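The chain that follows stands alone, in the form predicted alone, written as structure tokens.
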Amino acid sequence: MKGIFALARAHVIAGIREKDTLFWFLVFPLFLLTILTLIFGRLGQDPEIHFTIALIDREAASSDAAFSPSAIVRELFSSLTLSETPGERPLFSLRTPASTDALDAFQEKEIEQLRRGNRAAVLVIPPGFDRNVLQSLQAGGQSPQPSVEAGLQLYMSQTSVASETAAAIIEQILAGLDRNLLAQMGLYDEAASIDVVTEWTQQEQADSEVPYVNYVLPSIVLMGFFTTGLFGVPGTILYNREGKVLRQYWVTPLSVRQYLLGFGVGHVIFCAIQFALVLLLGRLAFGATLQFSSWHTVLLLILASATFLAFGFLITSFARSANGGMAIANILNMPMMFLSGMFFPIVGLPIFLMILVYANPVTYVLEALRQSVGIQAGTLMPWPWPVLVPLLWILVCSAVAVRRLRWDVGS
């Protein structure tokens, strides 16, 4: 046992002393957590629907009618820029030309802003709008097109989801205004109409929303374990073998099984240091609230570390050189990481990819860990599969490594 713990201690000290190892397996997970949280951390924190639109009234200067639909449109959209609840963002921010602005130049400028994505829509009231609306209303409102909406010019961007949403809302507002105008003139039978109500809803339980840092933290933890096992383990062992370091174990009573056990204990300690740093950064810098203190969560973390360690041993047993080991690790790295749901959902993938998803042990330990800390319900396999599949991989990889691993390249 003394030799096993001496190997574990040597492995941890060597990993901390090497600059490359220190960066990729300790600093990089902290850096990635910082970048992802700073970029995506505010998602879902500002859920109010809000659009910036431009309203250009070309009818105001020429209309002298006592009943002015264009004035009603202006007042309606101006009212939508006021919030009914103090401190809440209104539905629209309205851009209108100043009295000194040339309407053509202002309209051209706002349409250009729409193309750039700085406006959600541009609404133009053309000359003759009041006359055309009144004639349509007096005709009995029997046109299949709403008279107010048909008389306006609405510019929107088909490449912008925000613009399409704003245009849909504006069309509903104008359709409602048209019905009100018809009703005022006695040309609209509200009793015979069918009300269609559209509600723009947010999540019902805002308090239960998971902050982004809580969602991404288990992924960063497992990514650190994964890269340490897949790259750090083969790299260390294979470089030592090429440097004739492992040959020295020939003259000791240490067996391959004992060497792997000692190396594994050091790997688990190294992962524990890595986990502690990531968790401290998440809590102190970004306010993460996840609890990893339950016994089943701790066991899952140890299971994850052991699973990726076993894959590292498997790569070591097949590779004949350090460069060959890194090549095999790179081949496995991307498919295993991205086909696990670590950074994006894996629902709806083609059947041949779903086969890889179900065979991937990272999928199971990630889902089990997220479920354990309370941020995701199980969606792939019920218990005990999230534990049995990684254990099966550990047994297979360890058995192959014990049989194939040699102290020297030529042995």
Contents of the next structure:
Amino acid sequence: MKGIFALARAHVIAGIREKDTLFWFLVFPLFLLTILTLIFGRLGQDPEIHFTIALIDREAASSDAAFSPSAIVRELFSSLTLSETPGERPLFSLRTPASTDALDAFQEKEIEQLRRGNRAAVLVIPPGFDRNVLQSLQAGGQSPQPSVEAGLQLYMSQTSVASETAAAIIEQILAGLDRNLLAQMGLYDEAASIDVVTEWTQQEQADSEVPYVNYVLPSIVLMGFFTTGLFGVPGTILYNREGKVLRQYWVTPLSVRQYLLGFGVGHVIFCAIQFALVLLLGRLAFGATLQFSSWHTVLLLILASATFLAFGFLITSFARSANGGMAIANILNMPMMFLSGMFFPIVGLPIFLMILVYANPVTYVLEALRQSVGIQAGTLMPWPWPVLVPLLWILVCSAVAVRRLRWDVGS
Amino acid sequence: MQADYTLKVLDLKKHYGDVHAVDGVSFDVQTGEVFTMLGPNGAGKTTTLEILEGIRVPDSGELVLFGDVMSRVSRAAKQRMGVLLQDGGFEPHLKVKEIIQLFASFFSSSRPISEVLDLVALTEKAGAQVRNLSGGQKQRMAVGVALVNDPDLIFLDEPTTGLDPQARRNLWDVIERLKADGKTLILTTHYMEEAEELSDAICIMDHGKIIASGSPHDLTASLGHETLIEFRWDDPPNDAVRVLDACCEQVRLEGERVTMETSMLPKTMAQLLQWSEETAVPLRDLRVRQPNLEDVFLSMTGRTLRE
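Moving on from the form predicted alone, please list the structure of the form predicted in complex with the partner chain.
Below, the chain from earlier opens the complete complex, with every other chain and molecule after it.
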């Protein structure tokens, strides 16, 4: 027993002192987390959704009615250019013509800016808008059509994502405006319908509160474990075999089983260090809020590192040299990573690939971990499969390794 | 009287394909003796040693180790064995002290680490990583690893190869000390003087078999009472070998080196010097010596141990 722990300790110490190991298995996951969060982090967080739109009111000059929908539209969009909380950029920047501008020329210029991608949308209130709206509202009665929206001219660019998004938001705002106008005229049951807009707003807010780093962190942790297991384990053992280190163990009472156990304990400790560093960086530098402290999450992490360790043992027992081991690891690397849902969804794959997905232990530990930390609702297979399948792999791989692993090259 | 023997080897065989690396080897190693295996490369001594160290499994044969009969070395037996491999390796990023501690943990009982470091004079290097040690220091550490469990039977495979004369002499002292403590040692070496100096018993192997065994004195005495006269010549007359052969038991030629075996040294020497004077052939590096183990092997196989 003391031999197993001494081996584990030696494995961790040697790993930390060896520069290559240190880089690939401790520094690289941190590097990857930093890069991914810096590049993609802003997309998820969306701290500043912002659109520049042009609003051209061609009704303003002609309208003198007391109840003016065009004025309401103008005010509404003006209000959207104010930020709700101090220091935060508002949703829209509004471009409106100055009193000296010729409206036709201004509109033409703004549409040109839209084509170039400098505007998200151009909204025009046409002449006669107020009258049309009032007539439409009064005639529409109880079945409110998007009459305000229908009366407006909205220019957008179909090739621009920002423009499409802005248009969708404007449509929502105008639909809300319709209901407000109808309600003011006593023609609409506001309480029954207003929830649509409210719900949409709440949904947006809820999503933007989850930082991107939370989504990527479990994948980085598992990828670190995966690389350390599939590449680090065969690398270390096979280089030790070629360097006659294993031969030196062989002449002592240490058995293959004890050696693998000692190495395995060291590996799990190494993974724990790797995990702690990734989590620490995620928390301190990128504001990750994931909790890995529940006992089943901790057990899942140990299960994951043991699964990839067992695959490392399997590769080691089949490889004749360190280079051969790296080649086998590379062959297993791609399908195991890609057929797990780590990078893209696994639904709708051909049946033969789905069989591999179901056989792949990465699928299960990834899903279980994501579910355990609360960023995925369900898993591919019901409990206890997410634990049983990896356990089965651990048993099979370890049994094969204990039988097949040779202390010496060619023995 | 089983207790007198630490190891008995009975008809040990191991083959690889058609090659009979070990072909029916039997010998005894007495408790407390230094037993040396000699033989040229490929003689089968490494395979025999690896079977005895527990690295290889024999095809057939029997071992009686510490009084227990076994077909292969058991883990219990390994608890009482220490092995210095000829080509063993150590994790280069661990420190000397950590390596000794690691190996100590594999045994149920072990010497104190400081005692081991002291024994192989590495106390000052205890904190150095293996990769920063010199060849001699690494070898001393390997000896320390072999002795960490205070073994009763110690295998030393080419222990002084690559060491400078001083380091070699120091290791001889360690071996003498172990022997004085009653330990049993099995040794292989390329250095004849080392074998003669240290060994109580020697077995000489060739082609997977033991061709001679006994104490160093017995083996050299088996050649008879000849004395050897050695010299080098440059350009001898054609009939030189025939003439010299007439005045001794045997003449051997290895390139320009000549060895004459004689049981009548004064007479042979007088005749040789006279021949040299008459033919004007100078006798370079002329010396007289007693036969050694190399000569024993040569006389039995017609080849040198280094071939």
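Just so you know, these numbers come straight off a predicted model, no measurement behind them. Think of the rigid core as the biggest set of C-alphas that the two forms share within 1.5 Å after superposition. Residue numbers count along the first chain shown, from 1.
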Query raised in the report: Would you say Gly324 moves between these two forms, meaning its CA shifts by 2 Å or more once the core is fitted?
Result: no
**Report entry** Shift of Ala306 between these two forms at or above 2 Å (CA, core fit)
**Finding:** no
Report task. Superpose on the rigid core, then tell me if the C-alpha of Ser163 is displaced by 2 angstroms or more between these two forms. Result -> yes
Report task. Mind pulling the C-alpha shift for Leu94 between these two forms, with the rigid core superposed, in Å? Result -> 7.9
